[in-house]
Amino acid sequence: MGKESYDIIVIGAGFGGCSSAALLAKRGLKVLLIEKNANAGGKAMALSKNGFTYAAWVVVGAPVLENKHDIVLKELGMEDRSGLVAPGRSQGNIFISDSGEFKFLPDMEQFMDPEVMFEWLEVKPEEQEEAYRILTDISLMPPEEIAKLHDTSFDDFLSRYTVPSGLHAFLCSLLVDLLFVLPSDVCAASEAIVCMQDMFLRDGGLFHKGGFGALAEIYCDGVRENGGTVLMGTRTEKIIIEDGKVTGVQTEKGNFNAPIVISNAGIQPTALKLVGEEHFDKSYIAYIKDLVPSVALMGTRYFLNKPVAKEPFGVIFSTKSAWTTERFAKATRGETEKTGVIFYEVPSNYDPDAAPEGKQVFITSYWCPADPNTPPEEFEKWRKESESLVLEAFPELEDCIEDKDVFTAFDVSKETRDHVLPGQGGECIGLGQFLGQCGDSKPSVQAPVQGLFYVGCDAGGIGVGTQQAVDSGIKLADTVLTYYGMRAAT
């Protein structure tokens, strides 16, 4: 195999590859996705094990309404064959008062009813009234306002309020950590606020059956089925560059040739490795190497013999589990506790296909360092802290193990995200939605190589996980495809 010759190849199955490949295919180009994972999906690929489906990590879309996924099913034609659930409003957050009460969310009609929500977060009747002030302006701010805050931190925006502690425990660690995975101090609040006005506004909480990589799978058939390839289990070694343009790529099974190559493998890697520095300005790479990716995740899934959560997701968080660069450095080296907010999913609680009968896999997710090198019993040393945090929110799990597996992010880099920079590849995300990394500061997704592209969370979306790397990929096809056109002119 080798030498066939493509309109564009797209290197990686992550969201931002897929959903680009196969609206490319849609268009009428002649397009190969190559991926090097036997599944779809990226960090969101779905796993199986034992009778039982699950993503690596938890994996939660949002918003509900106005969906990215839609908007790339509805145009490749494949609505129906889409398992996107949305199970509701999740009662299975639980906040742990200063007193150490455990205190799940209770029922409520609306997503945001602000009377239920300060109750359960201990706001105090003389501070609600700030607490009411502070969420109409995240949730109703213009997006012209929006745009004015790209270089503040979601830190330095609250700090114009006098905000209650269990709100900025809500905000902070319910959300930023969660959807950002990244400490609310260098977080851009622009970003921020948009996905919170996702998050109230549109719903949150969206899942799909059989995992989001299922999801991919379905995108990867639509590639297929408008004409293009698909080669999975296939890595890319090089992107071939000749006389400063791209003219294809060579893999493991052989070189294929386009006049465009788009790359989903993450800048810095693509840039680094793929291309390599000698085809690029000193200064690009300088800029190259000075991005900074999110923080990683860890966690355990744990394959339980019963059900012991009713919900389908959670947060478990305090007034104290907030993360900010100098806590996170600080419990890196050691030097304090490495606990903070904790997210939890269960699959089978919005699709029962995900495990046998009568059973459950219960998924946690951590913070913890990127540098796929950190040593086994470092990453060990904060899984501890944090399962007990969850075995004191679920007492009844501990017995109810008969297997479990636990990733870190030396998994992650390991399947993902080639390990190109120190202390770098095990990030949940990607490139970090930090301050300078966003709005008119975001990278470009045109490289400055002739026919090169990037696609995916480092470039040209807004929004939380695959629903930004989905927006990348809506656009970037836009963008090439009027590339391709003009090339063609010439």
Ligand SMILES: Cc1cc2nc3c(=O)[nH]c(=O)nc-3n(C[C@H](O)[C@H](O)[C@H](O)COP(=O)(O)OP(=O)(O)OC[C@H]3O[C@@H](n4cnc5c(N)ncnc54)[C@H](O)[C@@H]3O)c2cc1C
The other form holds:
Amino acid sequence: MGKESYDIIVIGAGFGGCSSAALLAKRGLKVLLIEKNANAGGKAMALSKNGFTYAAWVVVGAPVLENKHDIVLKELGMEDRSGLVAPGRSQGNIFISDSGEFKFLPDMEQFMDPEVMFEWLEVKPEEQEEAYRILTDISLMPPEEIAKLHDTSFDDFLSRYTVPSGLHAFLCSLLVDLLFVLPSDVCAASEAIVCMQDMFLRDGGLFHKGGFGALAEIYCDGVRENGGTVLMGTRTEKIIIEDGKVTGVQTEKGNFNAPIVISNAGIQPTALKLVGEEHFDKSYIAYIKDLVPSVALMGTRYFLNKPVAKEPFGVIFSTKSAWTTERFAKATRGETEKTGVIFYEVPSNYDPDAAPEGKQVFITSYWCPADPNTPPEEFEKWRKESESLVLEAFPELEDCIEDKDVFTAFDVSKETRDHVLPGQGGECIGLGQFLGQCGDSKPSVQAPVQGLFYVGCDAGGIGVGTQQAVDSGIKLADTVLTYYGMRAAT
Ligand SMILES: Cc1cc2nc3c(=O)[nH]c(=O)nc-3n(C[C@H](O)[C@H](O)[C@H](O)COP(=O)(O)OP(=O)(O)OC[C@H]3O[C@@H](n4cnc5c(N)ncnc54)[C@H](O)[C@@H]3O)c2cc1C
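Now that the form predicted alone has been shown, please provide the structure of the form predicted in complex with the named molecule.
What follows is the whole complex; the chain from before opens it.
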């Protein structure tokens, strides 16, 4: 039997878990939030070392305006504690032209000024009318039209237009490859367009002082300050099911009782490992096993003895960098080059306190396979090819390195999601944007076991990365509150 009883237990203090836990505590429920790591934030956790503070990998948010964090912070009454900052117009995006020139995006008076963008992307004058049409259609598409694109890939959507190659690189490489970490031929156009509208109309580049994980810690305080309990450094080993209903969890620190368990540990690890196949119908297990996650990002944290980058973040890309499923599969098999889009972040260009005076931490991220069991020498091949492009863009970087840490999908899985199926564990986002897994086909937040729910980027939310996780947290808090009320009434 368990030692303590709660209304709700939330497994995992990623952004989906801690936002839903804080909202449910604020709404009066007795909440226990259990996290296996010492810190909150999951895939957006913050780290510190030798006077540097930073997210474990590149984590930049979008949109800036009307973002979901503000909704949660407002309900919690904690707006004044947030360290969210926007970069203003300052961005370090670099387009590598077909002639090999590394071209920084010029300063713009307004975000996404088409004239500046088209010149930068080398869109020819005769191509510009069509380029405007594409950007306008994406920016102004109403929700009912977007909803018709759940089963259309972003590539198929773009095939309706004659897309100039520079604009194609911008949309598929700079945006889809980085926002969803999925090739544009398997990324649902509906999800892509919603997120592009966020970027185009409500700006991008949001950062949190101390790294995004510091914001997750604020949500954990929201749980505590509303009467809930947060158990960090505690792995949930089992979700206890009796007579087809959730009754609590088993952890390394003992058992805890609750009639409702919300899991942020990922649908596949939750169903297959924490609950166990025997508690589900065979068809549900087959369905779970068939769900396809996003691809992964790996990269390097460079600790520099002097600043080398002026901007807070940027993307390095070319007309050849966009990933397709076929090119990624070939790159994984070693049949073609492993270089795609590269993302970099410089925390101290947002927040001077993020690095000791006169120093800089410079973080890179680029695609790699999501399987944490990928041999280290394979990850090393992805690193070598991608980092050579980083050094071309920032030639002075190499001479300023005091220290560096390489991270791969192995680290992402170790810190966040358990590996339970081939090709899964180190994924960057989750399950919710792959073609055929969106709209009405998006995995349900409610598991087919009474009292078990999922939260985070696998189910229920829409948006870019942490926004999607928090969107799922907000919506799930409503669903669970209704379920809790109905359960109490019957
Ligand atoms: C390399 C990388 C770069 C990224 N860059 C960006 C970016 O620039 N912008 C952006 O918006 N998003 C980015 N993301 C994505 C974003 O971080 C995620 O989409 C989001 O944070 C996922 O939140 P989540 O709630 O789904 O769950 P997760 O972050 O996966 O959190 C799950 C939590 O559950 C915990 N947990 C799991 N199992 C157990 C267990 N058995 N017991 C207890 N606790 C458990 C984990 O430790 C973790 O804290 C990036 C992700 C990665 C990996």
